[in-house]
Amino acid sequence: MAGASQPDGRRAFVVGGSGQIGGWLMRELAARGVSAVGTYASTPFQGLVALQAAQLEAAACELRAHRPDVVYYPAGFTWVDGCERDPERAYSANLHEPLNLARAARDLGARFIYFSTDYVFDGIRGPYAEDAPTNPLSVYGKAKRDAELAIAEELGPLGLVVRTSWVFGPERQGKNFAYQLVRTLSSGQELVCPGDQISSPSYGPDVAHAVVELAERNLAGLIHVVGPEVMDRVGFAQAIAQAFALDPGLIRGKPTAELGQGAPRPLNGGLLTPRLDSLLPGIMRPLQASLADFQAKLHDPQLAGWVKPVN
């Protein structure tokens, strides 16, 4: 899989232009002089054109109409305990969409970037580089597994899988667990965590990066992009608390078992990344760097109106 140049008018379709890794997709992908047309389904930002997945025939037009040498799929249902409760929404959205999109790109000689994730796993032997076994626990976890499975068969070398993690970071809606954890603590509330689930924070901004610079070389196949730690919730939780000058006290852990999920979660989870770190040494940023890289963005002039203040 070699790499390539960027050729002058080149084309992306960002399927979920207005979420958190797909809206930094498209700042990126404009800082590099790409065209790149991006989608929404229920929260419309300005730029972004209507895209109802769902709607087969009529999502596989829309995307066949721009005619794009690369699409970028971050799009799906990504709530866990809400797949868990509605199997069928949750394969829906995390496969039969893709990859129906996934076809008409192929059909187009298109290149298709599909979004996954660590819950593939069973989290009893993690952190997990890209060969190992997959074992999900939950529907969300299983749709996405069998998407990789589908996407690896019917595209070949026009598809790649990236999988993430915790993915965190400023970003136009605000929904992500940094955000959720500024707000709890700014009102002096406490925050309960899973206390025995270890994963790994990834920088939204930073997965938008390295994601773009991997379709820029033509790379297909299955690559984990996170950042470089593996830690548990309440870690994590702690570090952001630091980071935006709050009370990591008030940040509580109690074991999964305990906080009533409706779907199992991987404990010891997390994704090693070989294959990233011979590529792109050192793209993916540490956690305390990424958290200054937040605050900074938080506050920079050119980004006020599109990110959104977190509290």
Ligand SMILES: NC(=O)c1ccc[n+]([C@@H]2O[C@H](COP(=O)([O-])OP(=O)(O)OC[C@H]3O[C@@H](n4cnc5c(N)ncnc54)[C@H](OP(=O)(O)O)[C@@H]3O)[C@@H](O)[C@H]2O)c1
Given for the second form:
Amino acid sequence: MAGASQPDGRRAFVVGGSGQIGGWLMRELAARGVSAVGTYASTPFQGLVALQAAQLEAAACELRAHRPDVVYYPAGFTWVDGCERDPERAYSANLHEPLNLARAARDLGARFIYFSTDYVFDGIRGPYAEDAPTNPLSVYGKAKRDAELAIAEELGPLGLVVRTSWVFGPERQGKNFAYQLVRTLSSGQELVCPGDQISSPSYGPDVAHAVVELAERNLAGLIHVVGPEVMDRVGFAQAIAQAFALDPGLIRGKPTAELGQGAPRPLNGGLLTPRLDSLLPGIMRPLQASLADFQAKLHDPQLAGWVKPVN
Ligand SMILES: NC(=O)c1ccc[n+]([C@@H]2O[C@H](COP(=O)([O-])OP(=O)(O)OC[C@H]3O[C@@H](n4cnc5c(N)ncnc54)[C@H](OP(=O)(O)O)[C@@H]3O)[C@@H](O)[C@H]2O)c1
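Same protein, the form predicted in complex with the ligand this time rather than the form predicted alone?
Once more the chain from above appears, this time first in line as the rest of the complex follows.
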């Protein structure tokens, strides 16, 4: 499938193919007949190649060897409190390492798609559209914002930044909030959530579907890709609990100020999607439909052995 005769966008390189969004990007690309190479850092799923983005020259070399048309970068150091404790690693993994590969992509004439977050905002007046001014509160948010700016400046029309938020759904590693919730509530334990943090739940398979569609249309700049609802974390948790027939009474909301999280959080966050709505209306399913599809995928024989069971 890969070859000189393929049209633009038919060879992809996914840094973080073992992750939540990266896994769905790999499936989405395969379903479209795109030849995609995916990488892992510490979780070696079959078919992926090893890549440590911190090994700058080796990582760039690996990327160049595959001569992609499009590079997706759903990777980085995403533990927000860990970033606050280790700013050097946060800036390295979320800014310098992706920028190194963004430059390698640009030098090949390939497009580069970077994944960012609503943590680039302060959460005073969310939800935010693409043109809202950023003001990150945390090291994670600052590193992401700096990466957004650097990619826009250095890649111009070859760069696309996708901001997303609260990504959930079936995945290979089983790490996201929905998995944690199902594991906790199924064992009869209480789940404490920040009741005052508001954002946009986003269904992982739909995020990947939308982003590949945007990439194949050669879109550049900044585009928000999130689900249509803006809600608080307790409401989100209760919706997941109900979908999995678990007791929502075990979910307890607490103010962020009492949780002792290491990094400050934007409270009234979330993203508006004017660009996505005009380009691909309805591509992100509402929460209830996403939860129904989540259940269906957990029981889909074609995904058995790929999607991790919830418990
Ligand atoms: N999940 C969310 O709610 C959310 C919200 C907003 C923005 N985002 C952004 O979306 C992107 C993807 O998120 P996700 O939830 O899919 O993350 P994830 O599941 O944690 O996956 C991260 C991926 O990055 C890889 N990786 C980690 N360190 C690496 C390194 N040093 N070199 C190369 N690869 C490395 C991981 O590989 P191994 O697993 O093999 O180690 C994994 O494949 C991130 O940039 C994140 O900031 C996510």
